[in-house]
Amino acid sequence: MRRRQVLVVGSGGREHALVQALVASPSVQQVYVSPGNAGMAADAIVLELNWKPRSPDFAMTISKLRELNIDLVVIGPEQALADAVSDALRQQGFLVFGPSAEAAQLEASKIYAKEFMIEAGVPTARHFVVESVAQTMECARHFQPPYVLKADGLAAGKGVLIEKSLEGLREAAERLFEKRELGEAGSRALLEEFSPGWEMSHLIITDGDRHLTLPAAQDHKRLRDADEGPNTGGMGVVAPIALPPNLSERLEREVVLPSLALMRKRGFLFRGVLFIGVMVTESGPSVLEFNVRFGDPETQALLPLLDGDWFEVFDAVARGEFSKKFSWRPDCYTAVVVMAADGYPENVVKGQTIAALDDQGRHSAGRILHAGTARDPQGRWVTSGGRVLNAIGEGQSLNEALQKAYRVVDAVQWPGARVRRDIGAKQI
C-alpha cells in the first residue's frame, strides 16, 4: 500500500502528540503540520497556511495540499472546527478528521450544548442563561455557593469562572459583562448550580455510528496545588484512571448512546472525537460540558495508550468506515506535567531562554512536547505562549509515570515557570 501525507492542524501540545502518533504509524510517509511551533520541526515539515475558509488567501491553502497529495487531514483546535475548515476542505474532496461546523456548536456554544445535553435526556446540573450582572445575581437566589458561571463562547479554556460568594460572583460577572474581558464569547452565559463531586475526562472517536471509548483521564484544571488558583487550559494530566463498579456503563447508556442518537436524529456529520467532561456526583455522572476535539492535555496522555495504529484510526473515521477493533496497551499508565509560563494564564511573559533543550528541542531527561516555544535570532529556544512545555512519562505504574515526568521538569526550566506538583496525586 501507498504510504500517506498527513497534514496536522494546530500548533499546541496536542498536536505535537498527534504528528508523533502518526510519524510513528508505518502507513505514513510524511507529516505535515499548520500552523505548528519551532519543536515540531524535528518531526514533521511546519508549513505556513491560512486557516481561515473565508478569506481570499485560503485557496493558496488548498493548492498547497493538493500539491503535497494530503491524505488526510486532522484538525486539532476547536477553533479551526468552529470556523467550518472541516467543511470547507471536505468540499475540496480532502479526508478530514473533525466533526463538521454544525456540530461544532457543541462546543462553541455552552448555552447551545446544555440545550443538547436537556433534549437528549443527558444528566447534567440545573443552569440558567444570563446576560447581565444583574440577571446574574438575581438568578444566583436559586443556587448555593459555590457558584459557577460559563461563558458562551470560545474561551480557550479560561471561560469557566467557580466563585465561592455572591461579591465574587457579582466581581465574574463584571468580568465577562462589563469589561468584556472575554469580548464576544461572554456576551451571554450559564449559571450553573454547582455539581459536588470528582472530574474526569471521557472521550470517544465516532464516525456518527460506530465509537471507540478511549480510557479514562482525570485533568488538573487550577493553576496551583490542591486545585487552587483560577481555572487554566490545563496542567497536566494521568490515565488511565481507574473507575468505581458500573460507571463506565452508566456512562455509555445514559451520555453516549443519547448524545450520538441526537447527533444522527439532527443530521450532524461527526467524524472525529466527542470530548465529555463529566462530574461523578454521589447520584452519578453530570456532564460538565462537550467538546469536539482531542483535549489538551489530554490527547498527550492517551495517544501512547494505543495499541494499534493511529493513522488506521483516523482514516477509517475520516471515512465514515470505522469498523476495526482497537485496543489498549495493558499495563501502561501515563502522566502529562504541564509547564507554563511566568503570568500564566492572565498576564503570561514570552521570550523567556529555556537553556537546557538541545538544538533539536529535546532532552535526556525523558520526553517532551512543545506547546508554546519559538527560536529567538540567535537560534535559543524561547518561551513562546501559556503552557510551554509538556513533560511525558510513561510507565507500569501510575506512580513510575509521574516520576519520569517529573524528572523532565526538573531537568528543564526557565525564570518564573508555573508547574503543579500534585498531579495524579488523587489517583495514587
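Residue numbers count along the first chain shown, from 1. Rigid core here is just the name for the largest C-alpha set that superposes within 1.5 Å across the two forms. For clarity, every value in this text was computed on a predicted model and none was experimentally measured. Compared with the form predicted in complex with adenosine monophosphate (AMP):
Once the cores line up, the CA of K350 ends up less than 2 angstroms apart between these two forms. Once you line up the core between these two forms, the Cα of K179 ends up 2 Å or more from where it was.
Once the rigid core is used as the reference frame, the Cα position of A316 differs between these two forms by less than 2 Å.
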Given for the second form:
Amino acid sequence: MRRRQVLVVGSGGREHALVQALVASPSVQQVYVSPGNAGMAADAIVLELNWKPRSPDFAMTISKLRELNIDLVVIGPEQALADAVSDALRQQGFLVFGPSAEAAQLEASKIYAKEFMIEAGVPTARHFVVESVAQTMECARHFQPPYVLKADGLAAGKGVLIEKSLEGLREAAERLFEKRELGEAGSRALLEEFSPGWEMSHLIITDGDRHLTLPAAQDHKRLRDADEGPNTGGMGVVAPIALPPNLSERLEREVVLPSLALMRKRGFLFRGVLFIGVMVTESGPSVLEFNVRFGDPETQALLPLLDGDWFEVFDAVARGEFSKKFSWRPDCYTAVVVMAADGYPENVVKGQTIAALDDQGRHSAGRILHAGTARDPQGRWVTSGGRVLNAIGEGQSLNEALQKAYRVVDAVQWPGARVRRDIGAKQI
Ligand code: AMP
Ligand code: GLY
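Return the structure block for the form predicted in complex with adenosine monophosphate (AMP); the form predicted on its own was the one displayed.
In what comes next, the whole complex appears, and the chain from above leads the way.
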C-alpha cells in the first residue's frame, strides 16, 4: 500500500501529540503541520498556510495541499471548525477528520448547545438566555449563589464567569453586555444553575453512525494547586480515571446516544471528536459543555492509550466507514503536566529562554510536547505562548506516570514557569 501524506491543522500541545501519533503509524510517510510551532519541526514539516476559507489566499492553501498530495487532514482547534475549514476542504475532495461548521455550533454557541441538549433530553443545568444586566439580575432571583454566567460565543476559555454574590454577578454582566469585554461573543449569554460535583472529560470519536468511547480523563482547569486561581485552558490531565459503578453506562445512555441521535436527525456531518464536559453530581452526570474537537491537554494523555494505529482511526472516521473495533491498552496510565508561561493566563510573558532543551527540543529526562515555543535569532528555545510545554509520563500505575511527568518538569524548568504540583492528586 502507498504510504500516506497527512496534515494536522493547529499549533498547540494537542497538535504536537497528534503529529507524533501519526508519525508512529506504519501507513504514514510524511506528516505536515500548519501553522504548527518551532518544537514540532523535529517530527513534521511545518507549513505557513492561510486557514480562513473566506480569504482569497485560501486558494493557495488548496493548491499547496494538492501539490503535496495530502491524503488526510486532521483538524485540531475549534476556531478552524467554526470557520468551516472542514467543509471547504471536503468540497475540494480532501478527506477530513473534523466535523462540519454546522455541527461545530455545538461548541461555538453555548445557547445553541443548551437548546440542543434540552431537545435531546440530555441532563444539564437549568438556564436562562440573557442579553442585558437587568435581565441577568431578574433571572438570578430563580437561582441560589454561586451564579454561572456563560458568554454565548467562542472566548478562548474566558467565557465562563462564576460569581459568589449578586454584586459579583452584576459586575460580570456589565463586563459582557456594557463594557463588551468579549465583543460579539458576549452579546448574549446563559445564566446557569451551579452544579456541585466533580468534573471529567468524556470523549467519543464518531463518524456520525458508530462511535468509540475514549478512556475517561480528568483535566485540572484552575491555575493553582487545590483548584485555586483563575480558570485556564487546562493545567494537566490524568487518564484513565476510575469511575463509580454505572457512570459509563449512564453517560452512554443519557448523553451520548441521544446526542448522536439528534445530530443524525438534524443531518449533521459529524466526523471527528465529540468532547463532553461532564459534572458528576450526586444525582448523576450533568453536561457542562460540548466541544467538537479533541481536548487540550486531554489528547496528550489519551493518544498513548490506544492499542492500535491512530492513522487507521482518523482515516476510517474521515471516510465515514468507522467500523473496525479499536481497543485500549490494559494497565497503561498517562499523566500530562502543563508548563505555562510566567503571567499565564492573564499577562503572558513571551521570549523567556528555556535553557534545558536540546537542539531537537527534547530532554533525556522524558517525553516533552511543545505547545508554545519558538527559537530566537541565536537558535535558543524561548517561550512564545501561554501554555509552553507539556511533560508526559506513562506507566503501569498513575503514580508511575505522574513521577515520570514531574521528573521532566523538574529537569526543564525555566524562571517564572507556572506548574501545578498536584496533578492527579485527587485520583491517588
Ligand atoms: P465550560 O467552558 O462550560 O466547561 O465551563 C468552564 C468551567 O466552569 C467548567 O470546567 C466548570 O468548572 C465550570 N462550570 C461551568 N458550568 C458550571 C455549572 N453549571 N456548575 C458548576 N460549574 C460550572
Ligand atoms: N482541556 C479543556 C479543553 O480542551 O477545552
